[in-house]
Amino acid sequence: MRPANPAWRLLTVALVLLIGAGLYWATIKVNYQWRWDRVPEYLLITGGEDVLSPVDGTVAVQGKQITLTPLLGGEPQTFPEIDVVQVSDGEIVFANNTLGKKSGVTPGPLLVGLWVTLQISAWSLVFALILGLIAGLGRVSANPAARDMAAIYVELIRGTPLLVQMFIVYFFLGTVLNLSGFVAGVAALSVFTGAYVAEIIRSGIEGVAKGQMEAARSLGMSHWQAMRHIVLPQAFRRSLPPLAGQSINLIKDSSLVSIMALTDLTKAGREIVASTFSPFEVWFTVALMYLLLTGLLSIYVRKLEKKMAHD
């Protein structure tokens, strides 16, 4: 690829500056007071971790150690190495009252939500690839029943909104099968994404020349051996870019699991906004965190494409 003309680079910089100036003008127009200094505490909490009383009881304080004797009987519980004691010796406390604080850095609500989003996205992607591979092979199968069932699955899932599917999985199937919100969220995302993965794999398989299969069969390979060792590796190379795009969509679609009582990144942002009334700083931060996830995935896929191109 030839080096780009510097003039075009300057035009890019000018356009970015113009967009930035437009955003700055918009913030002035809405007369909003920015509080970016509060964002770090949503990511990392440096004030320490609260130590809560598990039951009602009487406390005995010895230095930085607290011993809790339950009021209703039972073995006393000891809480050692409390850096900031917030109760006095002989005081009666109730369940979930704060006994003190342990110093240290703990993840803030946005990082906790990010971890939930990562877990849901990772598990959903694994199961979506498995479902998509099975349905994709069914779409090109010589068995009419397999083709019909795969086609029904793909058309049914692609023809209905993800939000509706999540409601059905969580409130109907989740109630019948007693599924947790996490399992229901992974199931809904996997089934939804798997339908699109199936079509990507089908197009990849059909893009491989039919002579490849015929040549493999003439060498004595079975249909499955030829598919596994000859056709699927080539189809995967062709399908990698759209699969990467679908994986990125999966990460963004995971924001809908907040309806399942899961505190993912989006719900964590919504809870912070409700308590702090700082919507713009929080949502810009949430957007940047999603962008970081999808950007890292895009970089990994590009490296994987280059590696496979040289193999």
The other form holds:
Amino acid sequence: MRPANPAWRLLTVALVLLIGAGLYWATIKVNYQWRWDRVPEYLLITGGEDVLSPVDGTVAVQGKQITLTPLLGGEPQTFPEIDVVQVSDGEIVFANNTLGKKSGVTPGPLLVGLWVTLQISAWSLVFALILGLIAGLGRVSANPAARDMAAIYVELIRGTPLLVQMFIVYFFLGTVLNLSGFVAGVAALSVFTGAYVAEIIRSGIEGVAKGQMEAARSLGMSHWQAMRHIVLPQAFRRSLPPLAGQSINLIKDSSLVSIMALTDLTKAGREIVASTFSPFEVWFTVALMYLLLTGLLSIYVRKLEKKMAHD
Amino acid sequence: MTKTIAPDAEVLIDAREVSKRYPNGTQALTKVSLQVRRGEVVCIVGPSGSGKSTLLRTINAMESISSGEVTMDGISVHHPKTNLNEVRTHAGMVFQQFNLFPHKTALENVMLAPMQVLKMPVEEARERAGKLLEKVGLAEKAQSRPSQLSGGQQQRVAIARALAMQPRVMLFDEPTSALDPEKVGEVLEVMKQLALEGMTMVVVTHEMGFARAVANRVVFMDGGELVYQDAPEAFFSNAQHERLRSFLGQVLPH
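Return the structure block for the form predicted together with its partner chain; the form predicted on its own was the one displayed.
Starting with the chain above, the whole complex follows.
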């Protein structure tokens, strides 16, 4: 390729600046108060964290440790390492009273949300890969029932919106089976992503030369042995780049679990916006945090692709 | 050159009136009967599309048949109750496109089936694989991946891989057709060595020189039928049959 004229790069920069300036101008028009200075505390809390009493009870103080005996009976709870104790020994406290403060840096709501998002994505990815492998093998199976079941699964899931599936899992299955928001979220995301993984695996298997299966079978290996030792390892290598792309989608799709009683990164953002009325700063920050996750993943994927091209 | 086999050697492979018709109506084989005795080397020649590869592949049931029967050591290969995986361990197959496993080294390619199918311990499988690679002249390539080997080397590894199961018969499906001309000799040399050691071989080939020098019997197929078979001298010098004569006229140097 001929090296492009650097003037085009300048045009790109100019256009981006222009769009940014336009946005800024628009916020001035609506008298928006930018308060970027408040964003760091959504990420990290440095002022110390209040420790609240979960129930009504009597407290016993031993140095930095507080023991709470519930008034209505039950196991006493201990709260170790309270740096600033704000109750005295023998005092009766009510639920949500402050027991004391922990000093030091604690993660703010956005970082906590990011951690929840990461956990949901990771668990969903594991189950999506398992589901997708089973369904993908079903798609190429010689058994018509397995083939049909896999096809129905893939078509049903790919033909309906994820949000609707979430509503079904959370409000219907979640109520019937009494699932927590986390379990329901992981279930919905795994089932959804699994359908796409199944198609990736199917095309990976179909991309392995027919002669590979033939050679393995001619040596006396069973269909399953040939799949496991010969076809699947090669199919996985071909499937890695699209699978990585699908994991990036999974991270983004996980923002929909915020409809469940589950404080992921998006829900955390919504809660902060509701109490602070600074939507632009918060949503830009949230978007950047997602971008960081997906960006890191795609850099890793690009490295992986390069490495596989060499092998 | 050609080894002699006892005329009373037992029949190892017996194909009787084998026919194969594809669902689209194409008739690939029509009532083909072929017997191969233990220790015999049979070359199958014929124009492309004559059904010679299909016939070879019915012997280890890589290809199903519509009617007739194929037995190997008295076991009916295509009978529904036959354990195909077991039958196939007794018939080593070598393919035109080599079909080595690209994600494994040459040594691992040879070791895999004995370990997986025969449940052989790793050490024993490695030792056997090493000896076989030595036999095909590739001991120093044991740790190479197929992509690092030439076509001729890949095909020799493929032969070693098939031999690792200690088969009773070796089936070669145009083993040199995908090779550069200068690589054909090294593969044929390995095959000739095998033949001299007494291996039973069925070889689909276009290499008339090999057929003439090594085979005990040459079989001519055309249009899904077995047209003519004879010992090589008679086959190549005394072509009474018209279709055979015209085929030989095309493939033999004038």
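Since we're looking at a predicted model, the values are computed, not measured. Numbering follows the first chain given and starts at 1. We call the rigid core the largest set of C-alpha positions that still match within 1.5 Å between the two forms.
With a cut-off of 2 Å and the rigid core superposed, Glu206 has a Cα displacement that falls short of the cut-off between these two forms.
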